[in-house]
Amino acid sequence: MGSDLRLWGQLRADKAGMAGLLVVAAYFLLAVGVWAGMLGQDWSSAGGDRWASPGAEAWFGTNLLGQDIFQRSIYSVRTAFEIGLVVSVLSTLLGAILGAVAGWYGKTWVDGSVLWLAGVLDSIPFYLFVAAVAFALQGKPWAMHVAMVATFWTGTGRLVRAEVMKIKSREFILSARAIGLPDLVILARHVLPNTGHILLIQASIVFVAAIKTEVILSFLGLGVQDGVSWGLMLAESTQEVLAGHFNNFIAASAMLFVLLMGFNQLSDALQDAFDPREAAL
C-alpha cells in the first residue's frame, strides 16, 4: 500500500505525466462515447457539400465525398483505442510468459529456442513481415493485429527475461522451490507478479506502436478494411491537399498527435515512478 501511495505521489508531482494523463482519459472518454453509440456514428454519411468548409453542420467540413471530418475524426478514437488495446494486452501477455519461461530456465534450450525465435522476427522487416501475413490471410481485417502481437512482444520478453533471472535467485523464490512448489506455480504467483512495473510500462509504449503502425499500414492500404482511421483520413487526404484542401489532414493529423504525445508522456512518467533509484532517494 506505501508503495502504491509513494508510486502515485510521484506521478502527481510529474505535471507532464499528469497532462498525458489527462489527454489520455479525455481521448478514453471519446472512445466510450463511440463504443456507447453517443459519438461519431455518422462518419461514413456522405449527405454533405464535396469540400465544405467548416461550420455548424460540420466542425471540420466535409471531405472529398462530402462526409463529416469532425464525425470521422472522433470515430477514428475508437479504432485506435481498439487496436492499441488488443495489441498491446496480447503482445505484453505473450512476451511476459515466453520472457519468464525464458529467464526461468536461463541458459538452457529453452531461453536458446525463446532467443532464437525473438531475433528471428527482429530480424524480418515489419512491413513486409506485415504484408505477408496480410496476403496468408486473405486480407482478414484481423491480420495487422496477428502482424503486430508476433512481433512486439519481443522487446517484453527480453525485459521479462533479464528480470527473472535476477529474481529467482532471490530468497523468497529459493524457499519455494525447496518446499517443492512446481515451476509453473512459482512463475504465476511469485515471479510474474514482481515483473509487473515492466509490463505496465512495456504496455504503455506497445499502445503508441500500434496506434503509429496501424495509422502508416493503413495509410498503406494494409490496416483498416472496414471502418475509419486517422491512417485512412491521411490517405484520403493526399488527392485532396493537392487540390488545396487541407481539413482532412489537419484534423488527422491534430488528433494523432496530442494523443501520441500524450500517451509518451505518460510512459515518461511511469518508467520515472518505477525507477528504483528514484524510490531510494
Given for the second form:
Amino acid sequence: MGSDLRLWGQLRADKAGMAGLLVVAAYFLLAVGVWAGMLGQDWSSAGGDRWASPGAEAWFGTNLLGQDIFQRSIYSVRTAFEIGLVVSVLSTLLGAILGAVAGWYGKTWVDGSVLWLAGVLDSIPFYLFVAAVAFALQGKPWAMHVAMVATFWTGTGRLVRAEVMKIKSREFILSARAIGLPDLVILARHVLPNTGHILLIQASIVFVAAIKTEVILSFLGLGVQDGVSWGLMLAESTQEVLAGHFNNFIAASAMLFVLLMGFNQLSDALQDAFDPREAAL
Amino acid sequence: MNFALRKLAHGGLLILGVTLISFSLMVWFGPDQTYSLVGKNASAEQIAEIRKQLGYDQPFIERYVSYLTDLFTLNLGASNSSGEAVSNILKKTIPVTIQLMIPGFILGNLLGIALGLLATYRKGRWIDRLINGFSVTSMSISFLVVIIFLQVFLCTPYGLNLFPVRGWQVTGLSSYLLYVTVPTLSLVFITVGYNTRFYRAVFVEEAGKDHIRTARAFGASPASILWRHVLKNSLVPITTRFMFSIPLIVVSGSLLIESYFGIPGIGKVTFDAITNGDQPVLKAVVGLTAVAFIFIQVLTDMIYKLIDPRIA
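Form predicted together with the partner chain structure, per the form predicted on its own context:
Full assembly next; the chain just shown is listed first.
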C-alpha cells in the first residue's frame, strides 16, 4: 500500500506523464460516449455532398461518400479502445501465464517449449502471420485480434519469465513452499502479483502497438471489417489526397497521433516510476 | 563444438516450428483452390481428381512432410496464379526489395546510434530531452500517415512535386535515387524513434559502469570515452538488434511500402500470394525467411566472437 502511494506520488510529479494520462482519460470518455450511444452515431449515413468543406453541418467536412468526417473520427475512438483493450488485456494475460509457468519450471522441458513457441512466433514475419490468420478465419471480424494476441504475448512472456525466475528463489517463496502450499497457489497468490509492474507497462506498450497495427491492417484490407476506424479513414484518404482533399487524412491522423502520444507519455512515466534507477538519470 | 551443435539443434527446432505453423495456417486452413481450377459444372469425379492432384485427400502429416521435402530439396514449383517458376519470381523481386530497403535500414540505424550517443553525452540536458521528445513523436505516428504525408508533400503538386508518385522504373543511379528517396525517408522516420530509444538505453547503461568511471578518473575526454569505451562495449546489443531486424524489415516492412507505392518486390508478391492463396510462392517465402533467420542467428554468434572474445 505504501509503495502504491509512493508510485502515485512519483507519477503525479511527472508532468508529461500526467498530461498523457489526461489525454487517455479524455479519449476514454469519448469512447464511453460512443458506447452509450450519445456520440458519433451518425458515422455511416451518406447524406451530404462529397468532399464538403468544414462547416456547421459537418465540422470536419465530408469524405468521398459524403459522410461526416467528424462523426467518423469520434466513432473511431470506440473502435480503437475496443481493439487496444481486447488485445492488450488478452496478450498480457497470456504472456503472464505462459511466462510465469516457464519461469517457475525454469530450465525444464516446460520452459523449453514456451521459449520455443515464442521463438517460432517471433521468426514469422508479422504481417504474413496476420494475413494468414485472417485467411484461416475467413471473414471473422476478430481474426485481427487473434493474430495480434498470438504474437504480442511473447515480449511480456519473456519479461515475466525472467522476473519469476528471480522471485522464485526469494525467501517468502521458499517459506510458502516449506509450509506445503501447492505450486499453483504460490504462483497465483505470491509470484504473479509481484510481476504487476511489468504487466502494467507491457499492457500500455501493447495497447499502442495494437492501435498502430490496426491502421496498417485496415489499409491492407485485413483489419476492421464492419464499422469505422482511423485505419479505414486513412485507407480512404489515400484515394482522396491525390485529388487534393485532405480533411479525412488530417482528422484521422490527428486523432490517432494525440492518443498515441498520450499513451506513450503515460507508458514512459510508468516505466520511470517503477524503475527508479532509470528515472534518477 | 558443443556450442555449435546446440545452436544447430536449436535452429532446426525453430525451422520445424515455423514451417509447422505456417503450413497449418496457410495450407491446411488456407484457401481451397479446387473451385478455381475445375471448370464450370464439374462432375464429382473431376472435383475428386483435382483434389487428388492438389494433395487435398492426404492426411495432415503426409502433406506436411511433403511440404518439408519440397522446401529442403528446393523444389519450389511454379506460381498458381501466373504459372511462372517461383525461383524466377524470387530472382526478380528480391533484388528490388534489397535495393529499396537497404538505404533506409542503414540510415535509420546509423541515425539512431548517432542520436543515442548524443543523448547519452548530454544526458539530462535539454538536447537529451529534445531527442527524447523527437523519438516519442516518431513512435506516435503511424507508418501509413508518414507515407501518405511524404507522398503528398514530396510527390504531388500540393507539395514540392519532386519525385514520382508511385512505381519503380529504375534504369540507373539517377532513376534509382528518384524512386528510392520517398520510401527511404518514410522508413528512416518510422524506425529512428525506436532505434534511438533502444541505443540510448544501451549506451546509458554502459556509461554507468565502473570502468567508465575509472577512465574518467584517468582524465580521458568525454568524446573518447563515448567512442572508445561506450560504443565499443555496446557492439554486442547493437549487432543483435541490427542483424535480427534484417529478415523482419525485409519482408514485413517492405510489404506496406511496396503495396503503397506499387513496387514489384518480394513484399508485394508475398502479399498478393496470401490473398490469392498462391501456395507455392508462400511456401518459398516463409521457408526462406525461416532459414534466413536461422542463418542470421548463427552469423550473429560468429560476429559476437569477433567483437567480444569472452563469448565462447
